[in-house]
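Next up: just one chain, as structure tokens, the form predicted on its own.
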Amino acid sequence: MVTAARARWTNWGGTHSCSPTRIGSPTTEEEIADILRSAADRGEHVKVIGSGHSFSDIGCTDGCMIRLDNYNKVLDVDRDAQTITAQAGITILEVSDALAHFGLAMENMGDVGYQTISGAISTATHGTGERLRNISSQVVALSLVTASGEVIRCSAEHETETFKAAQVSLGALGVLSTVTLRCVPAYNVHSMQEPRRIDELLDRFDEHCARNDHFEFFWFPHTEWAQAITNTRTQDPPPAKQRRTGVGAYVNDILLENHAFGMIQRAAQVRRQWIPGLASITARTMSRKEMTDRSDRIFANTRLVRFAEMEYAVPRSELIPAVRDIRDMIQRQGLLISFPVEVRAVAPDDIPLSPACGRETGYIAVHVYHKFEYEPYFREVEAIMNAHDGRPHWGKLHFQTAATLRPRYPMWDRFIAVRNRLDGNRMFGNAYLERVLGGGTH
């Protein structure tokens, strides 16, 4: 089905818009062709989106724009294969859910549940843990409609090249159709939450990442204290008195820290100048939690403050030296920082444009409450990430450009060739893509 459309589309955080001339929402693979091969007779470009959670530009057009919120069934469960088909604007906690039911779960998530299986593996997102690679590395197969309205099915016996640039494509080869990851046999985690203080987590962070399955923390600006999360893959049922309780209690805590930290965030914007007080608040309220429940329960956190958010990946090496850059560049400029700092550990893998491609990767993001200008702070980190050998995250801010990035991508060339052979007049080309890829075929 496609409607014209003139009728603002605006993402999650509110940092980018656009105005499609036409929104398609097809329901089969044969609806997404058709609508290709439209567009293409109307020379327009066409952008897909999820569910708007990247924070840049990368979905926006002014041509025809494709949402997959109809296409989203589980097409096949293989249980003693361990995968999932499914078709590709399903989200993660709906594959989670059909999973649950065959006994198995995905390898790893991140914390936004309801993205999209396309929109995650298209910007590279991923979960936390040094020993487990993010989404797109779960990817066995898929099918890609291109610009002519051909679908190629492809995995890593199959259309080799292809596949290997389609796991993280910025959705630069054409759509993606149907998608199958592998999983694993279901598991509980045991999660625990408690403050610390950042010294001692920058000093011992290799031991605690070596240690646990899953770890990371949150470093309050103006503080002294940070919030480190270890999650714990176990077979372990839930305790008894939590059986008892039932899971509405931590849901509780959680929605009411969430409006609670909401409340900081307007304080903050009546006045500025209380945002170390109010992060000292923060975190002196910063209390311990344990849960332990189905591991998409776990990672998939509620968000009701909303931001804008830039998270870059760096060698693993340079990870704590980056955070310590960006400790001391808040104090030295003097910014008023009312979001934490996420940090966190991937292992690597071999896609062409995965920011953990080839080494060892520790994550860092910044966030900006949305009604507060992002850019000055985005930029001095920034500058930080690039002397410490960053990439960005495609779904997240920056500033960077092809001539820039380029360099950071030992494979970089090799997803270039896929584009110009699939799309080489750019019919899924937009200005974010213009701007991190190049224009023009080369």
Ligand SMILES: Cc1cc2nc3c(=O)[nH]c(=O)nc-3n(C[C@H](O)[C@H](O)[C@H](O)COP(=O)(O)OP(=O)(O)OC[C@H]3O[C@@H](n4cnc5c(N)ncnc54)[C@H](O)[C@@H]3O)c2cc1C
Given for the second form:
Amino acid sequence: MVTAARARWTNWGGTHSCSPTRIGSPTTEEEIADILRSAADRGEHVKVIGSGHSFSDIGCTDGCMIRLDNYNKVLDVDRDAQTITAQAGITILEVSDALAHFGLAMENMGDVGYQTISGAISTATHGTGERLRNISSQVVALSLVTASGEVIRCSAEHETETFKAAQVSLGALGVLSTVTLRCVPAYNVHSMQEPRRIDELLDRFDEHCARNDHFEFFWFPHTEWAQAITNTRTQDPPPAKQRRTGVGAYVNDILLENHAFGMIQRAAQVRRQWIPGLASITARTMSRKEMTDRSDRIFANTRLVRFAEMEYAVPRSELIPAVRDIRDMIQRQGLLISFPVEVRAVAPDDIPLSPACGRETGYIAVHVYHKFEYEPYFREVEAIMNAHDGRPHWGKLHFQTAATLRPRYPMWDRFIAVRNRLDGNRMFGNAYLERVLGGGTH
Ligand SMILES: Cc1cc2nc3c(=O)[nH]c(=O)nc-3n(C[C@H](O)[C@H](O)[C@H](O)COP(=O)(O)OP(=O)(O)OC[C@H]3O[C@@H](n4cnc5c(N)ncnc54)[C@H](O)[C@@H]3O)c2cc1C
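Return the structure block for the form predicted in complex with this ligand; the form predicted on its own was the one displayed.
Full complex below, order starting with the chain above.
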């Protein structure tokens, strides 16, 4: 079903917005194909949007927007094969809930679970864990509705080239209609969060990653402190003490921290010069917390304070030198940064446009409160990332172009060949894709 667009669309971070000519909310694969055929007749661009959690303008369109809110059902869970097949508009939280009923879980996930599975796949959304790959790597089969309305069903064995490209496609190839994910037996996660000295974390990051399933930290610029998060996969139930107190105390702590953090950002807005002092207060409000719960409930956090974000994947060997460079740069430039820097590790994969393609990867994310300008800080960080062979997260802010990106991806041309074959007329194009993949038709 297609309705005339009523409102301007804006992404979660408030960094980008657009005014689609119409909005389609299909309920079947046939309706998706119909929308595409009609758009082709009108010569209009089409863009599917997920939960709008990308910070870049990757989801913006001057044409028809497709929302998959009504195309979000679980189609099959195969307990023996440990797979789930779902319509592409389902969110990660919904996938996790469905899997839990069958004693299964997602292999790994990122910091939140509001994203649609197709949005997460399309931008190579990842969590942390040096032996664990991103969400795109968990895909074993998918269906893609192309510009002509044809449906391609592909997997590692069938239509391989299309499959590899569609595992991280930036939405440039067509509409993902269904996806099948490889899952794992359900597991709990024991999570330990504690403030630690940044120097110790930088010196021993590799050791922490090697010893733990999941390790990451959030460093607070202008302070010597970071919040370290160590997550351990377990089949153990929550300890007796936690069962007595329930999850309430932990959830309250997280909410309180969110609210305190929000107040600190608003104070920083009053006077930027207060930021270093406020950062010390923020670092001190971080407490030691311990919790065991179902994996997705530990991984998926609440984010009440809006922000803009840039994130880069660098070779693991470059990760800590790059963090040190950012630390020096903030000091040298006298920048006032009120949000933490997040540092994670991810296993390599073999997907052409995955930022972790072909190399052990470390991720560094920088954030800015949504009321502050991000460009001066992000440009400085990007210059550092360029020097460390960085590849940007496709769903987060960056200033790269096809010319600067192509040399960083060994299988770049394979992706472009699939794009030219499936969307030669660039029906799925927009300003972002023109910038990062190159414009024009083949
Ligand atoms: C608070 C917050 C926390 C985050 N945490 C993490 C994290 O821990 N790790 C991480 O890697 N990223 C993280 N992100 C980034 C986020 O995971 C990605 O930007 C992801 O793409 C968002 O999913 P979405 O459903 O909102 O997709 P959207 O932003 O709506 O869309 C992203 C792209 O996917 C395309 N797309 C969506 N659905 C389809 C489809 N069916 N077919 C074809 N193309 C499609 C869109 O056209 C667009 O190009 C976070 C973002 C926020 C706001």
